[in-house]
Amino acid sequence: MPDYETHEYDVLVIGAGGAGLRAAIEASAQGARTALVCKSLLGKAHTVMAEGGIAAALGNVYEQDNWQVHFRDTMRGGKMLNNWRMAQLHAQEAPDRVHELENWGALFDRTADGRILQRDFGGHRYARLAHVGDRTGLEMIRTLQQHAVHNGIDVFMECTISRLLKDGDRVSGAIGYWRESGKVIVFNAKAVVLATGGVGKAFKITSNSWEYTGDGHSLAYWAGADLIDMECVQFHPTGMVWPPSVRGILVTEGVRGDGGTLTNSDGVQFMFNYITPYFASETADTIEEAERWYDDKRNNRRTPNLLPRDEVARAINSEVKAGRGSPHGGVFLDIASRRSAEYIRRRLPSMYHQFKQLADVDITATAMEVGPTMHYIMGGVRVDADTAQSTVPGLFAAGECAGGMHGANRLGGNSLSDLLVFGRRAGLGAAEYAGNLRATPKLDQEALDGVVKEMFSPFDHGSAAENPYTIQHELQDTMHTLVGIIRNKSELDEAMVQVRGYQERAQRAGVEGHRQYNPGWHLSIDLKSMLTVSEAIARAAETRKESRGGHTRDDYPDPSPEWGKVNVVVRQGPGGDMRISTEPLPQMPADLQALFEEAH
C-alpha cells in the first residue's frame, strides 16, 4: 500500500470527547497499544459544551440519595425503554468515576464542609449533579486530556474516518483522510471503539457543532452493526432563539436548577399546567399528589420547570403554537427576578458571558428568549452493557453514538457520567478483546481501494455535479419540519421520500479544486453519514406507533404497553438496503423491578 499512510494498533478509538478519552485511557492502562483519532482539534470535543454537571448519587447534598434512586430516575426518565443493565451499571459506577476524575485533578464546586457540591436537574429526585459552575464539560475534557497525553497515547488530530474495515466478520481497522492535506490514512487494529457523538447537523436548529454528522452511527451500520432507538431524539427545551446568529446554542438546565422559571407572553409560569399528565402516569396517583410533589412554595428545590426535557420541550412547543410565545418564537426564561446578579455571575458564568457577548442580553437584569433545539439522540449502536461491544466482533461504542443507556429520553447530567462509565468499559472491553487475538486481523486491499475511489469521486462529477451545501440545507429543513419534535405518518412518509431523493443527489455531489483545505469535499463525504442516520431516524419513527419520551406522534399521542416492551432495530440488509425490525427489551430482574413498586 505505497500510497496510503498506515499505522498498526491494538485499539483504535475514534472520537476524542469524554467517552473517547476515557476509553483510550483505559485501553492504554491495560497495556494495549492505543491510538486516538479526532475529527477536530484535541480539546475541541462537544463534551466541553456540557454545562450543568455530572449525575452521580454521591449523597453530598441529600444523604438519602443512592444508586437505586438514580437507577429508578433514569429508567423513568427513559420511559422504561432503557437497557436496564446499562442503567444499573451507570448508577452504581458513576460515583467512582467522579471521584476518579477528582483524583486526576478535576476541580469541583464545594459544599461548606468541603465535599463535592451537587445541584438539581430535571427528572432527578435529589440534587445529584457534581459541577464546576456551568463549565463542567470543559473541566472534564481538560482533566481527561491531560491524563491521556501524560500516558503517552498517540493522537491523530483533524483526521476524519470514512469507513471501518473488516476481516471476515470482525473489525480489522479503519480508513480516513487528513483534513489538512486530503491524504489517505489507514489504521490496522485489533479492536475499534466508536465515540463520535451525535447527529445534530442533520437538523436545521441544533445545539451541536459541525462535527456532529452521525459518523459513528453510520460507520457501525455500514460495518454490519445493529442500531436501536433511532426514533428517540431529544430536543433540549432551552436553546437560544434570538438573535439568529446564535439560534440553537444551549442554555444550560442549570439556569432552571438554580431557580430560573419559564413564562409565556402573558407572564404566566405555564409549566404548572403540564405537571399532571407526567406525574399522574409516572410518580403520582392523583392531581393533588402531583401538585404537592411540585409545590414550589413548600419545597423550593422542586419546580415544574425541572420536569424531564421531553416534557418541557413539548410544553414550550404547545405554548408557542397556542400564540403565547415570545416575539421570536420561543418563551421566556427568567432568573434575574429570582437570584441576585452576584449569584448568577458566580453560579452561571458561562451563561452570563454567552448572552452578554453574543446576544447583548444581561441575564442578571432581563429574561432570555429560549425554545427547543435538537440536542441529543438516545438511539445508537446496540452494545453489550458490560463490555460495550457491538454486534460486530471487535467493534465497541460508548457515549452518544451508543444506544440503550437512556431509553426514550435522557435525563440532564446523565450524559457526562455515561461518558465516564461506558467510556471506561469500552476501553477495557476493547483491550481485553485485542489481548485475546494472537495476530492483527488482515486488511482487505480491494475494499481499501474501493473506499478510496468513493472518497475521491466528488472531484469527478464536473458540470453535472450537485452542490453538497444545497443538499445539506434541504435535508436540515426536511428533518426539522417533518421529523422534528411532533411527528405523524404522512409527514414521516414524505420525509423518507425526500431523504431518498437527497441520497440519489448526494451520489452526484461534486466539488472543485483539490483535496487540500477543501471543506466542500469534506461535506460531500459527511453527507453520506447524515443521510444514513436521517433515513434511520425517519423509518424508526414511522415504525414506533406510539408517543414515548423523545418520540412524539400526534397520530398516536399516548404511550402503548406493547410498544414499551420492544426496541426498534435498524440494520443493513445483504443488498445494502436498510431493514427495520422490532425485538423484545432485555428482561429486568425481579429485585430491580421491585424498586418501581416502592412508595414514592
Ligand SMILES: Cc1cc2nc3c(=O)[nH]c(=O)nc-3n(C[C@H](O)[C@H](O)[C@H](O)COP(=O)(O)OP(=O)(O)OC[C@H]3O[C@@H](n4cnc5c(N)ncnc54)[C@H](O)[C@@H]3O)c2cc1C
Given for the second form:
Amino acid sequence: MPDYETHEYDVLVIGAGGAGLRAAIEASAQGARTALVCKSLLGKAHTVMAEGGIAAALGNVYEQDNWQVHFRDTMRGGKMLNNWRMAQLHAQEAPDRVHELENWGALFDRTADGRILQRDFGGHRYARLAHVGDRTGLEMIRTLQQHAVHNGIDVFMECTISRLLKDGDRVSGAIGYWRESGKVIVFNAKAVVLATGGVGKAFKITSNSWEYTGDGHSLAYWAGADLIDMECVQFHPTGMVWPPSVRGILVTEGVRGDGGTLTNSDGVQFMFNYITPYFASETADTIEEAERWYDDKRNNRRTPNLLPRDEVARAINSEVKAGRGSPHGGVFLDIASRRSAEYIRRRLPSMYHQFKQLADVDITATAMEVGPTMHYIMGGVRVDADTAQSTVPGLFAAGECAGGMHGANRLGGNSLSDLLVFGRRAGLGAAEYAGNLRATPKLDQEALDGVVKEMFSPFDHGSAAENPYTIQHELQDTMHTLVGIIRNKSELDEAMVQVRGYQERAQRAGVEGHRQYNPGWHLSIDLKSMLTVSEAIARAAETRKESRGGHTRDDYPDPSPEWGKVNVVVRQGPGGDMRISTEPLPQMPADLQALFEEAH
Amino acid sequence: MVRTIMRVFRGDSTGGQYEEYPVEVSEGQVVLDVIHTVQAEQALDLAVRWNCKAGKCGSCSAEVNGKPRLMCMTRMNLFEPGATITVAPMKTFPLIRDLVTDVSFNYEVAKTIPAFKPRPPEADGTYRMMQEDIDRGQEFRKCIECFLCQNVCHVIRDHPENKPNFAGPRFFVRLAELDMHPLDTVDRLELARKDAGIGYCNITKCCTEVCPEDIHITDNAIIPLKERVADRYYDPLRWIGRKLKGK
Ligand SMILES: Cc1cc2nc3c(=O)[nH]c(=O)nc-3n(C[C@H](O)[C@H](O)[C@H](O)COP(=O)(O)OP(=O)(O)OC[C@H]3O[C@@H](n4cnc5c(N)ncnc54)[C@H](O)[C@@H]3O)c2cc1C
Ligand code: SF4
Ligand code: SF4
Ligand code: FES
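Starting from the form predicted alone, produce the coordinates for the form predicted in complex with this ligand.
In what comes next, the whole complex appears, and the chain from above leads the way.
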C-alpha cells in the first residue's frame, strides 16, 4: 500500500476553469476552508480558449434588452428542454457577474460612451456578448485567477482526481494523484464542487483539449449522482478543416457576429435554404433584408447565418453531403468581402493569427474553409438550480459538467456567463452545506485502497498490455462516425457494442516506465471516464426517439411533443450497470410561460 | 509524408540525454503534432505539456532547434524537409521530466503582486472607460503566460541566483498593466524597483523577440515602468526635463 498525503477542507473544488475559480472564490469568501484542484497548470483550463464573449443582458448596445429577452432566447435556443429555473437565474444574474469581473480588473472592449461593448451572436436577439476582441476567455480566467490568488485558496495544480469518496450517502472527499510525482493524494472534505468541464476528447474532430475526458461527469455518476441530457452534444458549425492536423480547432462565431457569411461551392449563401419554421418569424428570408440588418437592426430581421449552432451545423453537414462543399470538405466562411483588413485584425486578432500561422490563409483577403467540430456537451450532472447541489448530498456541480441550463442546445456566449452565475452559486451552496455539518464525514478506507490499487494497475500488465493511445483513437473514431451529428438506431447500437469492447480492452491498458509525469499512464486512467461518458451519450441518444437541438436522429427526424416533456436520466444501478430512464421536466410557472406566447 | 528525425530530450532532474525518433510528417503539421506521434507510437511515457493546440493557453513552451517557441504554433515546414529537429525543455526552469519543467517560480512571483483595487464606481454602480485609455492595458492582458520571456531573460537564465530578486519580463508586463489601468488605485512602483528588481533589466529585448503574443514587452512595458521608477526615486530633475520637452 503506497503512502499518501491527506488534506482536510470544508470545500474541495475540482476544476479551475471559470466555474471552479468562481466557486472557490465564493466558498472562500463565505469563510469556508477551500481547496482548488486542477489537472493542468492554473490558468490553462479550457476557459482560457473561449473567444467570442460572455452573454449578459447589459443593454449597453440595445437598451431594449433585459433578462426576460435573454431568458426567452436561451430557452428557445435550447428547444425548451432547459431547466427553466436555471435559465432564469442565469439571465437575471449574468449582468452583475460581468460587472463584477470589471471590479476585479477585467478590461472589456468599450462602447463610444465608455461602457462595456456587446457583440452579436447566434440565437441572441440583441447584441449581447461582452468581449475582448476574440480572447474573452483569457480575460476571464486571468481576472478570476488573479483575484483568487489573494483570497487564501489553496491551489493544487497538475493534480488529477480519480474518484469521489463517500460516508454513507454523503460525499466525504476525493482521491487522486499528482501528475508530476505520481504520488497519491487524498482530500477529506465536507463538500465537493465539480467544475471539470466537458467530454470532447471522446470524439475525433473537436475543439476541446486533452483535459476533456468527462472526469466530472463520471466522478458524479460513480458516486451515485444523476446525469441528464447526455444525448445533447453540440457540434459547433465552424471548426477549421484544413490542414488535417488542425481539423476541429475552433473558428469563433464572432466571425459571423461581426459580418461573416457562409457560402457553398456554388457561391450560394445556403443558410437561407435552412430556415426552420421554428425561427422563421425572426429570421430574414432574403439576402436583401439580411444585408440591411447589418446596419439597421431595428427594422430588419436577423441573417440566417446567425441561427443557433445546431441549425447551422446540420445545414453545413447537408451541403457537404450534397457535394456542394469546399475542396477540403467544409464550406466557405467569408468576412473579407464585408469588412476591412484593419477591422478584422482589430476585432478578430487571434482568428487572423491562427489561420495565418496554421493554414497559410489570410482571412482579411480570402474566405476560410470551415466545418462542424464537436464543441460542448449540454448534458451533465443534474443539479438543483438555486444551490447547484447534485442528487448526492454534499456534491455540487457547475459549468460545463453540470446539466440542465442549456437544454438541447447552448447559445454561444451562454457558457461563460453560466460559469460565473452557477460557479458562484455552487460556491455559496457548498459553503453553506459545509457550515451546517457538525463534523467532517469519514473516509472509507476500504474504498480508498481499492481505488489506489486500480490507479496503479496499468503498470502491472507487462508486454500483454493494450496501448492506451490506440484505444483512445479507436474510440474517437467510433464516437465520431456512429454518435456524431446525425444518428440512428443501428449505428448507436453498433457504437455501444464497440464501446463495450473498448471498456474490456481498457482494463488491460498499460504503460512502461515510472509514475513520474507519465502521460501514457494518465491516459490509461482517463480512458475509464472517457468510456463511461461515451456509453452514457450513446445510450441516452438511443433512448431519445426524436430530433431536438444537439441530438439529431435520421430515423426520427422531427421533434416530438412527448419527448419534449422529459429528460433522459442516466444513473448507476446497484450492480454497477448503467440505468437509463425518462423523467418529466420541471414545470415552468405561468408568468414565465407567458413570455413565449407574446407576439414576437 | 516526409520522414524526419525528432531529437528529443529525455530525462529528469538527475540527468538525461537526447534520443532520436524517426517519424513521418504530414502536411500542415506542427512540432507538437509530431511529438504526439512519437508519444503515441514510440515513447508512451514522453512527458509534454499542452492544452489548446492553438496558441491560446501557453502550455507547450519548449526550445526547438535552440529557439524558445510554442510547439503548437511551430509549423514543420519552417524547417528543411527531412532535417533533424531538436526539441528541448526550457532551460531556465528546473526539469521535471523530458519536456516538462517546474514553472512554479512564476506562480510564486504572481502571489507577491498586490491585487487590483478599483476606485469607486459611477453613480449607476458601473464604470466608464474610453477604449483609447485601455488599448495599452489590453495589449498587456494578451499575455498567455507561456513564460518564454522568463525563459530567455539572461538575468535569470544565466544567473539562477537572481531569481529571488527579479520578477522577470512577464511580471513587468503585469506591473505596467496595473500601473496604466484607469481604475486601479494601488501604487506598486516601490515593488517594481525593489522586490521585482526592474533595475536588473538592461533592455536587451530578448523577451520581446520571443513573445508569441507580440507584446512589446520592453518598449511598452519595461521602459515606461523604468522611467516611472527613475522619475520617482532617482531623478526628479529628469522628470521636470521631460515635462518641458513635452514627452
Ligand atoms: C475554443 C473554444 C471557444 C469557446 N468560446 C466560447 C465563448 O466565446 N463563449 C462561451 O460562452 N463559451 C465558449 N466556449 C465554451 C466554454 O469555454 C467552456 O464551456 C467553458 O470554459 C467550460 O468551463 P468550465 O469552468 O466548466 O471548465 P474548464 O474551463 O474546462 O475547466 C475544467 C477544469 O477542470 C479540471 N479538471 C478536469 N478533470 C479533472 C480531474 N479529474 N481532476 C482535477 N481537475 C480536473 C481541468 O484541469 C480544468 O482546470 C468555448 C469553448 C472552446 C473549446
Ligand atoms: S529586456 Fe530586460 S527583461 Fe527582457 S530579456 Fe532583456 S534583460 Fe530580460
Ligand atoms: S509576455 Fe509574452 S512571452 Fe511573456 S509570458 Fe506573456 S505571452 Fe509569454
Ligand atoms: S497548446 Fe496551448 S499554446 Fe500550445
